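Next up: a single chain in structure tokens, the form predicted alone.
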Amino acid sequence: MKAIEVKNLSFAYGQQKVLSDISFSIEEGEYVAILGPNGSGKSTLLRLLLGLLRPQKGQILLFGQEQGKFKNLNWIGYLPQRAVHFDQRFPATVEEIVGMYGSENLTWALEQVNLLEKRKELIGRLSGGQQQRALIARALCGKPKLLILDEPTSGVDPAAQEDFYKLLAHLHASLELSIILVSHDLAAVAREVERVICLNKKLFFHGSKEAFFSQEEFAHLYSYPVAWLKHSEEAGQ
């Protein structure tokens, strides 16, 4: 079945045209960057997915259903951009914000992302890749067959971002989870998901990553060679 498909979508901010005639599909189990430059729609993209935008023209399916009539919530979990970095004083602790909507399976989401002896301790406390970790938690705590996550690593140090990357490989591989990494993090694509939408607000590309890193139409749009990619991926290593 396919998690998502996405038919002939268009939208627009009054005159603003954001995208046009956006038409892809991500079948279940899929890891999935969706890329593209400042302004061109990915965040507009994903307020239409969970539905907090409605089509202007086009159609979305959820699970195969109509995105309108489609009520299992629960099966899509989202992180969103800048969720991160907790006042040390906010007063909530690890369990309160990771089951603040449903802590039937707070035990279980906890131990996915190695974090239940944490349960009690103050949010603010937590470094700001185990805040990151326990908002994906929260996010696992419906059980969801979807996982979107927006920016996920803007604002964490590098160790914390290796980590995170490991971890949502993890969740892929042992939970056969479909994820949508929203990312300017080209290096981490190349090296972690297997497919690449690319918007630019028209679909730019959309297929594998090693066929999205390889064409020339990659520099021209990103403003720099697919060599410092490679480079890139390989300091990382």
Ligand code: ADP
Contents of the next structure:
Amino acid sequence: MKAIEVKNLSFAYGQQKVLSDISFSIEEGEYVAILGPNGSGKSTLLRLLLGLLRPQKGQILLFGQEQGKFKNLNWIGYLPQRAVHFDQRFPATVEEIVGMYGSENLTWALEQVNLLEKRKELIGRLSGGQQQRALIARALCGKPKLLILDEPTSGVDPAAQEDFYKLLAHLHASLELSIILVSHDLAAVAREVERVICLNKKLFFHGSKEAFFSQEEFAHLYSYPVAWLKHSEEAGQ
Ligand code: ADP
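Could I have the structure of this protein in the form predicted together with the named molecule, to go alongside the form predicted alone above?
Full assembly next; the chain just shown is listed first.
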């Protein structure tokens, strides 16, 4: 089944067109990156997928159902941008944060991210990487089929980023979780995902990662030298 099907989607904030006639689909179990420069409409697309905005034209199907009528909201876990920054004294424990939208699967979710032993600690006492894992656990509490992550590694140190991508790969494989990763980290995209959707108001590219990284046009979109990317891709293998 398709996890997501987007058909001829257009969206504008007032007069400002942000997405124009976008069509793509994501199969259940796929690991997909959404790439695009700043302001290209990535977050807007996520907000539309999550039902926080309504399409002005076109259609979004989630697991075969129209977005507006989709009832199984727990099938979609979401990690918003810049979510990881709890103050040291933030007065909530790991388990309170992780279970805040539903604690039925709390223990299981904490086990998935290897944080069970930290459950009673204040969230702000955890490292950035651990806080991020806690937020993944919160997204897992609804037993989602699809995880949507908006630039999840911004502000997380490189060692923790590596662990984080390992965790995503593990969840993708062991839970057959579909993942949509919005990221600027092209080296990580080259290493981790299966397919790439490239946006800049219009859909630039939708296909396998190999096809994406073998074309040269995308380098202009990012102003990165292609040689550097090829190198990162090889280094990541
Ligand atoms: P990205 O996530 O790729 O950086 P966004 O979807 O956040 O892009 O933004 C796309 C465009 O829409 C940008 O020009 C941005 O300024 C504009 N925009 C985003 N959110 C709003 C909003 N709530 N109201 C008006 N314009 C917005």
